[in-house]
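Okay, so here's just one chain, in structure tokens, the form predicted on its own.
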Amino acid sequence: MAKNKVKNWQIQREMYYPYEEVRPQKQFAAVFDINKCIACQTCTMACKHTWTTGKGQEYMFWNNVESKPYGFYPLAWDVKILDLLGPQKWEGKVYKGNTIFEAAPKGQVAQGYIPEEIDWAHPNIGEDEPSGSIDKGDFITMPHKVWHFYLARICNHCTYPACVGACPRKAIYKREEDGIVLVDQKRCRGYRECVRACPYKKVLFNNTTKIAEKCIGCYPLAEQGHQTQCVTTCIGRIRLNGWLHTPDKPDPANPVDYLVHIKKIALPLYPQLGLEPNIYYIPPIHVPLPYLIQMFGPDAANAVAAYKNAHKDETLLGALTLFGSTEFWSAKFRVSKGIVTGYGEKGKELVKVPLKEPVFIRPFHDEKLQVYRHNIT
């Protein structure tokens, strides 16, 4: 298959990829807050009964949360991807090593390999499993000297998705209309190409169809104007869907867009494997910087410090309080006298969030009943 030169603005350079550039005309897009997951595993619930209730889809958890560094779904899956990709080298934000295109063995798309079925039995292993040890006379310190956290995975809906390029049957697309990408059940014939150069490892195979399966993104919800359904169930309020423009086009007044491009506090899954993924994750700020930037690439340092000083910029506060604010899709975003207001597509106005919640303090004797209070806040 033909290679073309692609601009990836995550990597800050040009890169191969079996197809043309062809950007949607509003790229489906969300931001995972991963300092507010708890791991309760209610998206993954939500997805399950949503989307993998039927017969080969006993395995499948298109939506999963996975502790790190111990976590993995399917096992050992970045840490085989990282290896095989071989050594990755930034220098500032441009990305010098290969991608897993430009890392492609002879007669594949793009590096990669198919998970054993015994790697998938395991979702939770690793689950709360920390790093490091805590040894006699130890003390917090920021970042922990012992920590893990949870990473909230579905598939992100590439702009240069590996399971597109891979497809021998071309039964895998990207809409044109917002860049979801869907499988053709018509068309696929289960050869696995797709599972094998996905770096993420979100196609799926169903063994009893035998055919590819994989995350819609909620689209049936997407076109309606509602978020999806990890999205609008997380009780942590962790998740923000959004429409994300190109960088050279960001609204400063797009909730995603201002979190993504203006103050580059939400960062892409693994950018160095050349996907442009869109689902952006603000890094936890308890963890050692290097991880951080293998996992989220060089701007992990500002995007942490940012969310640090998030109490002292009203705008990156107000985008953020509106996580888990709405069930529909907020096109538009205004900070005003202490209050975010999220807007719709149209204009119209849908959520109204206070930045800080108020505070109402009682008397602590009440006269009228004559008793003393033990909460007066």
Given for the second form:
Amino acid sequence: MAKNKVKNWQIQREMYYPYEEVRPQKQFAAVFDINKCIACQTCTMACKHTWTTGKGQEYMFWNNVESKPYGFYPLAWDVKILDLLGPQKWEGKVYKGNTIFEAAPKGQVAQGYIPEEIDWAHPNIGEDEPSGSIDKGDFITMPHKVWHFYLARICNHCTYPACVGACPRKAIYKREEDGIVLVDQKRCRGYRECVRACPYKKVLFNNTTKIAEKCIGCYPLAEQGHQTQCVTTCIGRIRLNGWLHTPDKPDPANPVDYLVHIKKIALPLYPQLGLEPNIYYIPPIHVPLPYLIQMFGPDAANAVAAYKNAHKDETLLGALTLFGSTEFWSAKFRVSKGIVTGYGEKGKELVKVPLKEPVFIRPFHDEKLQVYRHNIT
Amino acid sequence: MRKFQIYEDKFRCHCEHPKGVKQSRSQKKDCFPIVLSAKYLYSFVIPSEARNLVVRLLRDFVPRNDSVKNCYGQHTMLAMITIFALLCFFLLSFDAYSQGLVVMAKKVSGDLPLEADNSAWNNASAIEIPLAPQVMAKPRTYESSVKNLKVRALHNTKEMAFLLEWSDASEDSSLDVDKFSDAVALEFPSSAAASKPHFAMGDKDNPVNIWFWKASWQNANDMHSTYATSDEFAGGLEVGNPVSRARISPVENIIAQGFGNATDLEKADIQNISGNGKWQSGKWFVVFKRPLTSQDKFDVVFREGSVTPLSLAVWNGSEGDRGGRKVVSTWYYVALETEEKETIYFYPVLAFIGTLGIEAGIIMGIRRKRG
Ligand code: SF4
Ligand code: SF4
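The block above covers the form predicted on its own; next, return the form predicted in complex with the partner chain.
Let's see the whole complex now, leading with the same chain.
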């Protein structure tokens, strides 16, 4: 397999990849706002009920939500791959360390490992585990000394998927029309080279069908302009699907382009691995910066600052308000007079949402109905 | 190059020699091909030491005489030496056979066994084939505990059976996300191959036919126990992936046209290879059986008395072998024994001894004439 130099904008340099740089016509992407996730697992169950109810999929979660820093699915997935990768040095915005392709052991396509079966057996291990032990009085100290947050994960439908690169049978492919990465269920022979190579561990082995399965980006929905199950069912309204352009030609009216390229508030997960993953996270603002930089790259500080100032920025607020407001893919958005409007691909208006919900204060005692009321939001 | 020219000179036929006596056309025609073939043989086939020896022999025993008579003598000598060299070659091949390049499929009567412990196998002599890690395509293998494999073969003019035996300390016959199965494969050039394919999975024009046995397929209990499930949908099964379907046999008939291209040929109704494997005290014994012929145009076809290339691959599950991570052999051969067994292998030897005698006679004759 020839090695090619490809451009990876997330690490601001060229890198090696087994195939040439080919970008799809449109790239499936999503932004997850970690600050709003409540770990209700509604997304997990929505995905499970839709796609993984069959035999051999009992412990298979294409969408999972893990508590960080001590939650993992599978066990210790990120700790292990970061450890295998060695030092990950950034110089400014340029990544100077090795990507998993560059750190590949002799005779392999990428650095990686196969988790043990038991590693997948506790999908919500480490749930709500805080970063350290809590001493007396800590809980009233601000900012809190300990922290944790919820990391919702699906397949990143990477621009340079390790799963695709590692498959000796070319049974995994990235769709030209939307960049969704799929395992050809007919070609796969169950070698699990993808399970080994995907650093996010988002290709899973089905021991009933003896082959690999993974998140399909709800492509039948995407083809209808409908956002994925995990996006539309999200209780915390933390998710937004969108078509992502490259940073050299971002569309400021495209909400995902705007959040990722213009405001740089949504960041890739472990960009140093070198896959150009396409799920972008708004980092949790209460988590120590070194941890965020390790997880989301050098733009973390900027993203946190921008998020803290979001209330002053109408356009940003507009983009964030679109989350969970429509079940359709918003190709464009516009904010005017305190209202954000989402438009579909053909310019059709999808939804109108006020940036601030109007507040009604009702009297504690309703004279007309002769009842007492509590005000709720 | 320089050396070769020296031989050219030594072999220069007297009849071509400018100083040579005129001779008839027919004489010229007669000796020319012999000289050419001798030259060819000496320059390409015979090791240089042997060539030197021959040249010296020629110089010492065949005087350069410009008479036509002697020219003939020299050519006869050359022809003899050519035949001698060819015979040496055959002998070398026989030697190679005895060293184990050819698996002799013993001809037996009655049904062929599918079990390794059947006494019929005692008739077949085993050859040991060395195996080396696959390093042609990624992912590569560099280390393996499997170093060689023993092959035995039987046929009964209708069917062909192979018994493969190799050491493997652990029986890996069930799958899990991090568990791989032991397996073995026999590879033959496909009947559809234009010429002998590369042993490493063939290529586009020269496909290979692979007989693949897998321990996890042998292990009937490998049905993964399931918990409460709400439906029967299974992607691999829906699209008819041969890996996913319920096993009807522990073997699979595969056609490959290069790395990453193996395609399952097995249709549920054409189940022409049967197989059976058993692990016993640190060793796998796997039997493959198939009719000599097959309807499928890609399948290898065997004939009594014919020789077919064969190569092997072994996967050790506990060492993470699967797909291209395996140990392989280069091409070996399987020969199907025929009735005339004794004579067919005795003839060349007889011929060799006979020729030696004649040759000795002729050389003596030439010497006598010269003397
Ligand atoms: S996250 Fe993993 S499975 Fe998904 S495209 Fe990237 S490498 Fe493949
Ligand atoms: S549904 Fe939304 S809020 Fe609930 S766990 Fe999933 S991502 Fe978080």
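Numbering follows the first chain given and starts at 1. The term rigid core refers to the most C-alpha atoms you can superpose between the two forms while keeping them within 1.5 Å. On a predicted model such as this, the values are computed, not experimentally measured, just so you know.
- After superposition on the rigid core, displacement of the C-alpha of Glu367 between these two forms amounts to 2 Å or more.
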